[in-house]
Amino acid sequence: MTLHIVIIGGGASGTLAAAHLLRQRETPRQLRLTLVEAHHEIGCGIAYSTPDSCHILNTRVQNMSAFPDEPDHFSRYLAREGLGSGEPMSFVSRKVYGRYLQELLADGSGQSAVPRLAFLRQECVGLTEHAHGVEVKLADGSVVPCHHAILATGYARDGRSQTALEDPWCPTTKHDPDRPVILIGTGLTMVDMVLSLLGRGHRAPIYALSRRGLLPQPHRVTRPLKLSAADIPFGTSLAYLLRWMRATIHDHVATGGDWRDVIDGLRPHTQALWRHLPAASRARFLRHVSSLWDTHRHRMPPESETRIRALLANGQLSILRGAFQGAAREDGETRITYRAAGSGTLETLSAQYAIDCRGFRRLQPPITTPLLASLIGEGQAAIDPLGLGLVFDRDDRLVDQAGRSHARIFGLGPLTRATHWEITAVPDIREQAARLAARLLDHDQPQAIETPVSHRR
């Protein structure tokens, strides 16, 4: 019997899930996959749908293969397609990586009566789990029955968006290169937006605001420090863990190493560290440490650093420290209000428009995404107490509001951030996709799926 798996979300997470399932399928078992994506091109999502070649991956080519057991897969693709040398230590554009993801599935849909891979340009609005399968409910009223469903929708968005702020990936305001622009946030999205503005010939000042005014650290050539689980103080308090990390970095730098070596050496262990942190320590980490961690863990390419430093030196780019309070659009310009760091005074700043570059935000009601609103409203899913996403167990099964794990509904990628923390970058998502594919393909022989009569079409 054919095993049918529906993947909800056609961005990087959903594409990697499909690629690993197709790659690991066992013969003679038949496998059928359906990708449901309403808003973006399959393979691109928000992260890789940018048309700007100046938006560079913040991870080197050698770490961006879709398959962890085939580390040169992406570099060979680049060389074959004439998209660069494929040099492992180089950086390429996110646009190019989006093309790579799309082509992972290019030969996945065959011409048989039951194609291995199908795409549905629809929005999923609900899921219902039964003993032998899942009903995937679509916006047009139709229902797709399957054996397993994978939630791979990327970052969950809530209903607290500032209407006066521009979406960094869907700008609506006409650009005037001789009027200032404000960017809310100073992370990697801010870097991308600055480079986009320069590409559009922007000449006026650019102001970037964040609470601490921290910029992403630049990449350098590193040699990740070899750390075993025995070296790391799992299960300790956040204070003890930070003391250990500082001491480890201090000792490594004293012998001629780079702090990046320690951070990169921790990468295979960060998810386990997060799982072992007590709940109170997780909350303190988010309040006091997460922004510092992100700027050191998620770095910008050297090419981007050079351009950002030049703009800071000539005064076109200014970094402001303060807590964003709100924004209002009036008379063709946007005025933001922020509480300045240090003095605590309330300040205002006006520009032709302001862009929201804060990246990930906490998931809090009201939930505007129909699927998530449905799952939460029906008690099938719960929001993590820290607002990082939905609750999943260690096997990536969705957990309901009674604390029970679903047998047939799974999560992948940033939506599982509450469980894994570091699950937003391809090197982490591909590992998760490989594990999940192996788990689903090793499942018991699939049973016939019974769709309720009222849903048959």
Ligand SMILES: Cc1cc2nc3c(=O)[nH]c(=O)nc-3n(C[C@H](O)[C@H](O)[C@H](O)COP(=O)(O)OP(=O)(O)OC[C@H]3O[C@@H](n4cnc5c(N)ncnc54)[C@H](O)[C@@H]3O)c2cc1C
The other form holds:
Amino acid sequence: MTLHIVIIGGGASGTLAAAHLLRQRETPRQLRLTLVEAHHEIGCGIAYSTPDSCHILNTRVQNMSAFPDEPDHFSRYLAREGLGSGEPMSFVSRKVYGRYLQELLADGSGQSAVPRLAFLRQECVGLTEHAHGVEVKLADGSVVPCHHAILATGYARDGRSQTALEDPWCPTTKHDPDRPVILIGTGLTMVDMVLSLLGRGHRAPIYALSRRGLLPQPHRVTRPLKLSAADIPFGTSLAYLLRWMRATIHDHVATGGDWRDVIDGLRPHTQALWRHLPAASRARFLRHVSSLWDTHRHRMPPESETRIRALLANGQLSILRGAFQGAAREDGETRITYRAAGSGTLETLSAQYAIDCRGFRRLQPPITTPLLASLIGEGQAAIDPLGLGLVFDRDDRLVDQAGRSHARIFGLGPLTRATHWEITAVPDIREQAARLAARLLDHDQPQAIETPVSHRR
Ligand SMILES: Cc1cc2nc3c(=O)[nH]c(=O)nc-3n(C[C@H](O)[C@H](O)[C@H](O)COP(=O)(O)OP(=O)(O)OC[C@H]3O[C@@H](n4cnc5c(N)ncnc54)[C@H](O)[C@@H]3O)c2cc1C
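With the form predicted alone done, generate the form predicted in complex with the ligand in the same format.
Below is the whole assembly, all chains and molecules, this chain first.
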């Protein structure tokens, strides 16, 4: 019996899932995969669809292989394709990385290069699990039966949108290089947008606003501190954990090390740390520590840092500290309101347009994306109490509103953030994809499912 797995979402997560499943199956004839992607080219998703070459990966080539046990897979690809040197310590563009992911599965025309893998350009709008399989419902009314479904749909999004703000990845306003631009958020997306503006010859001021005005820290060459599970104070309070982290950094720096070595040394343990944190500590972490953590953990390439520093020094880029309150479009410009940090006064600022660079935002009802709305509406899925995504168990099985794990519906990537916290970067997602592939392929002998692999209306 052929095992049929449907992956919903063809971004980095879905592509890595397919690549790991195809790689692990010793007898590929017994495995069939369907990758359902609604909008983007396979492999690209939101992060790697950018055509802009100045959008650089914030992770070194040596950490971006699709396969953790083959760390030079990406650098060999770069060298083979003549895309830069393939130098492991370098940073290449996200566009190039999208192509790499795409070519794991597709041929030059975007068609599946693997006989046992089918691409469906469709939106999945619902899932129904039954004893031996899952029915995957598509927007055109068709249903694809399979044995397992993997949700790899990226960050869960809700219906809140600031229509007066531009989507960073889908701009609509014609750019005028001589009029100011406002960026809401001061993280890695802000850095990307600043570099894009410069690439388009922007000459006017750029204002970037966030509550604390923290910029991503720059990468340096690190030597991750070797930390074993026994070194980490699992299960302690957040306050204790932070004290321990500060003391570890202090001691390491005192002996000539770099703070980044400690942050990078913690990487293999971060997901377990999150799982061990009590719910109240997780909430406190999100409220008080996460922006500081993110700026230290998710760093910018040195090239980007140099350019950002130059703009700050010459005054073209200004960082504003304050809480964004809202935005409105009037007379061809965008006016934003924010509450200034410190003084607490309400301030306004106008520009030709403002871009929403806040990245991930907490999930809140009402949910408008059809798939999530249907899963939640039917009680098949629950929003995590902190709004980080849907609830999954430790084995990445979707958990319903009664707290029961689905046997055949799994999650992968940022959608599972409530369970793992650090599950947005490729080095984390590829590990999760490898684990999930091994788990699914170890599953019991598949049972017959209704009209396998065919479409029916
Ligand atoms: C701007 C940016 C830069 C980043 N840079 C780096 C980096 O340098 N290094 C690094 O390690 N990580 C980076 N990341 C993080 C990381 O690579 C992403 O988190 C990762 O790409 C997530 O991929 P995904 O497939 O889960 O989500 P997405 O990229 O959001 O893809 C999900 C896909 O699912 C499709 N989809 C959603 N719902 C449905 C549906 N119902 N039916 C069919 N299709 C559906 C969407 O169309 C989309 O293509 C970056 C992220 C962003 C946003």
